[in-house]
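Quick heads-up: it's one chain on its own, the form predicted alone, in structure tokens.
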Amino acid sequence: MTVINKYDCVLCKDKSCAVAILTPDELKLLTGNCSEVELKRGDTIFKAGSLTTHIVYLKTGLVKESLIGSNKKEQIIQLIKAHSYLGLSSMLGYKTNHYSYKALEDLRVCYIDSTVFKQLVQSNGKFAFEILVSVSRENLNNYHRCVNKSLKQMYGRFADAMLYFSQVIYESNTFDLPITQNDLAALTATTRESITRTFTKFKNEGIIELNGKTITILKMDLLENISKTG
């Protein structure tokens, strides 16, 4: 982990929509209670059960959000792209973080003192509205993914995962899978063996092309139909 000493929220080119609304005095307050940090792939940003002392703003990179289920196995909630906040749901209602966050790529984050962050939420209604929009959108998306995992069969869940990477994370039909097959199993609530078999099936049927970790979706219409029918 590398702390970047020179930092000014006013000059930041990667402000969130919420921070862009803040007044000069509020930006000065934020600058005095915020540290920009460089993290390496595999680094833990914070763990479930840790105190909610900071909110983390993801400036660059990709992060895995997960928790340990009642079966003691990891469950991946979602992957989070740049220009997103980590830990909002926990900070707004709890003293400890409910999720763990791990870097899937080298990334830059800003650790923001949670007391100051709450102060800004309370004093600036427009800032609070943007934060509320972010939390609501994230929770709704996670709810739909959770429902889909519980209702769909393996092929439907796998198709959902491929569409998630293609349409949400990378916005491209070709992408490098950012997680292991074990992680993909945790994301789709199945086993690694099932993931391996499904990769083979989808490849043999010409739905996807697999070259190492690079996946190309060849038949988007068919993949979307598998996702819908479950």
Given for the second form:
Protein chains: 2
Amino acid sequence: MTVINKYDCVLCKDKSCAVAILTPDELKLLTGNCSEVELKRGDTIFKAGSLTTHIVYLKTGLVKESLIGSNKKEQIIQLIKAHSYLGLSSMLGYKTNHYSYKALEDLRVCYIDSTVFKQLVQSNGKFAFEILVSVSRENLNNYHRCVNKSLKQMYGRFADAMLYFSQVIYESNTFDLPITQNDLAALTATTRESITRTFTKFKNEGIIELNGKTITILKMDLLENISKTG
Amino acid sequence: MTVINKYDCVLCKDKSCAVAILTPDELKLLTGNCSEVELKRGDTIFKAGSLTTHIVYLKTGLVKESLIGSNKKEQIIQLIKAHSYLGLSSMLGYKTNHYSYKALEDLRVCYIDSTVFKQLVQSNGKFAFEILVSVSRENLNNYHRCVNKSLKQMYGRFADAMLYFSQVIYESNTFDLPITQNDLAALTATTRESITRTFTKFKNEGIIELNGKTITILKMDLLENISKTG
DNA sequence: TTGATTTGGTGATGTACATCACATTTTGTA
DNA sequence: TACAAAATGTGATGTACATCACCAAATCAA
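Can you switch from the form predicted alone and show the form predicted together with a further copy of the same chain instead?
Every component of the complex follows; first up is the chain already shown.
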């Protein structure tokens, strides 16, 4: 993990929509309490249970958000793309983080002192409003996907995952799967073996193409239908 | 549904912690854009898909929050106790409500114009902060319970539901189940038949007592253990 | 380059739980 | 009070998917 020369948040090209609203004075305060760091693929950013002394803003890269259930099984909540905060709800609602965060690619992140962040929320209602909107959307989306896990059965959940990568994460019909099949099982609440079997089935039916880690969706409408019917 | 004589939000004894923070001017604005209504058990407050023109604050009573999946199955997200807002995340993040709300008891609610509510968030950072904290906590709690549905199996989820009623909703070892076994199935992601069977099993094992709708938890530690081991 | 570790593929087997099909009891209402 | 509708109880049956067991392929580390 490499700390980068600190530069002014005003000039930062990766800053969040919320931070863009801050006044010059507030931006100065932020700059003084923010440090940029580079992380490598596979690095843990922070773990569930850690104190929320800092909030992390993801400038570039892809991150896995997950938790371990009481039965020791991992559950992946979402993948987080650049220009998002990690663990906002935990930081705002509690003293400890509820989820763990791991780098799926090399990352650039900013660590922001959480006291300063909360201070900014309280001093600038428009900033607070932007944060509220993004927290609300993120939570509704996550919840929606979580509900589907107990409402749909395996093929439907698998289709959901493929659509998630294609439409939300990469916005393309072709993409390289950034996680292992084990992780894919943790994302779709099933087992690694079932993922393998579903891959071969979907390949055989010409719904998707799979070359190594590269997935191409051939029949999008069929995939969406499988997602709907569960 | 009965509209009550409007009285000043300043004098309201059921106002939220967030509203208690507002300035006299802001409270005046709220009073002018808020109306209290009485609803009967079984009434629908609003449905998923409706426009978020108003936000509803629950003054007294118990509410069921739910959604219908694409496979037509209902899923209950949570029961909401007095002194909470209904559908805050939807109102803040989107133009339409994502969940439906139904009265499990007779209710008293306030309808607040959502434009005014958003205005208050933007004009008062401390108010916004309180809202942010409650949205964050509610979402983390809901998500946690949702994750357990796909991580644990039936007895564990049933135990979770019993603990939810006992510890979160009623804060007592004895309580009257406010929902049918059908609803209980929708809350625990199982079927009505399985709920019945689990009831008889837990009764026979002396974990709970069931008289009509009245449930008494006899072995709390055992129930917590079942919840943990799934 | 080699051996170790992680990841991925596939069959055989078991089981948790849904589904179906009724009977019975309770609740709401005409 | 009586009848319909909703809610509950319980068995028989089926199946989706986990689990186990083992092998092959890819990746990593020395």
